[in-house]
Amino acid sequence: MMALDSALDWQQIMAAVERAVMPHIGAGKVADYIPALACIDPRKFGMAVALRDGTMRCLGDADERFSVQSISKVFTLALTLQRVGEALWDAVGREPSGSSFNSIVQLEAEKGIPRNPLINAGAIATTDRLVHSYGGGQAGAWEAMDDLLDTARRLAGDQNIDIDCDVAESESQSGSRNRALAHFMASFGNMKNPVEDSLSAYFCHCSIAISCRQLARAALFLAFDGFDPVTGEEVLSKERCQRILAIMMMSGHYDNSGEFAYRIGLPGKSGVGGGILVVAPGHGTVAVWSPGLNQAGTSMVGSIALEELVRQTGWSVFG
């Protein structure tokens, strides 16, 4: 039987997961195709879970920042429904993909919707529409990406969350199959902005740089039916947040997403940053980050760490 969050062991929990990792860490490799991301010691390991009172449970480089990555699509996929609602649903999708997080073949078939927000055609396509919410064009691409900033920064309680240029130059110039993404879309009519301007938001919010205290922090809401529990804010309706938590475990993983499900049991987003976002509805989040990579892009030493966590909290929506 699971035990109560308020009889759970925090010190012998965090130090069965911190046993578990140490034989890994260095797995992977890291996400060399995008330059600023290339260099990056794939020895690091932070982890940080945030419970429903604003208390955190931390181990190894959990304040130290790193490139956010696929992870910003839960929050852009939240801040886009809050604006333009429903009519999202005319642009993308909100099925399991099954095929790589870049994938056109999908995408051709489909006529240019995308099968899901966190896919990265998805994503763009959200972004896109997200971005035509602010007026559109550059203008609207660079309010929109104020607007996301201050709402991680406000629900974190941390003003000290930016978008790394480096990595966002280095996004851009590596681009070429999102930027084919984004155009073959645009051939069904399928973005309202140039295809540009909508990428530049992409680029900018997929290189927010942040710590895995401050992301398990900012998700928060998530987990309580999008209420923050600390501060009480509606960020969310709860409709939407369950919404937004069933893509998640459907795929928060692209093509790994079955397997994420069946070892971990909670809806999740991975970055090929190295981090992972989970969400223990009616317990808390947890945020993990260690560079290396499986072949389907999440952290391998992550999916490790909150497969432990998991047994040990008995946290799995199935059990």
Ligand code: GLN
The other form holds:
Amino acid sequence: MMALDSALDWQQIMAAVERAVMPHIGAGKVADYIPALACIDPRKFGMAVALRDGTMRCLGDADERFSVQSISKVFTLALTLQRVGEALWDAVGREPSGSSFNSIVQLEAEKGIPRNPLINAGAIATTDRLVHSYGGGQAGAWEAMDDLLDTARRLAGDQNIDIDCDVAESESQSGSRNRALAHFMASFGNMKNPVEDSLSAYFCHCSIAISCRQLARAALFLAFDGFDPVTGEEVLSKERCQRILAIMMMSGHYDNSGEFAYRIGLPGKSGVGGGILVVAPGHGTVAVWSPGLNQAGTSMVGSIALEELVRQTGWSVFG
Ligand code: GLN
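Would you mind generating the form predicted together with this ligand now that we have the form predicted alone?
First the chain shown before, then all remaining chains and molecules of the complex.
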């Protein structure tokens, strides 16, 4: 039978996670298509678990900030749904893609409507709607950037979260594929702003530098029906929260989403910076970071750590 959270022995759990990851530290391939990410030490490993009462259980490099990359897509989605509501679903779908994160192939057949908000094309379309909700153009893009950063800081209760301008610049300079996706969607009329304005906000969101501790804390509302369990703030309605988790479960890891659901059994989101965020509804959140990736762009050691964590805690959305 599954132990109650209050009965979990965190010292023993964290020791088991550490034992599981140690033989694999350094495994996987650091993302190098964004040059600023290529120089990160692949042997880094950190994990933070945030619990209902706001207490944290941390391991390794949990306080070192890393590039949030596509994990930002969850926060962009939440913010955009709050600002534009259900109209977002005219711009983007809710189906898993089964394709890589930056794939363009489905966009032509599906007339410029990306499969979901957690692939690059879908996140760019979502960001475009967020920018539009602030009046559009470059001014709207600045507001969209600030809003996400302020939201992350507020939810984490920590002002020490920033956009890493070197990473943002590097992303922009190497952003041909994302530009292609955005222009392709624009050709179908699915961008409301000049492509470069929406992309500038998208690149900045991806370039936020955040630690595992900050990320797990900022996302805690997702584990408690949209309410921050510590401050009581209603960040999202329960229904919206459940729906974001459904999208994370089905699409959080691109063409690795099925494997991730099979091994970990919790809604999550990966980023090519090597971070993974998972949500254990009713229990808490886990952020893990290790830069070496598998072929789908999911942290290899991070996945191993999460697999051991759910084995130890019994946390799963499947009972
Ligand atoms: N910023 C990255 C990109 O646009 C995000 C990809 C990812 O983390 N999967 O390619």
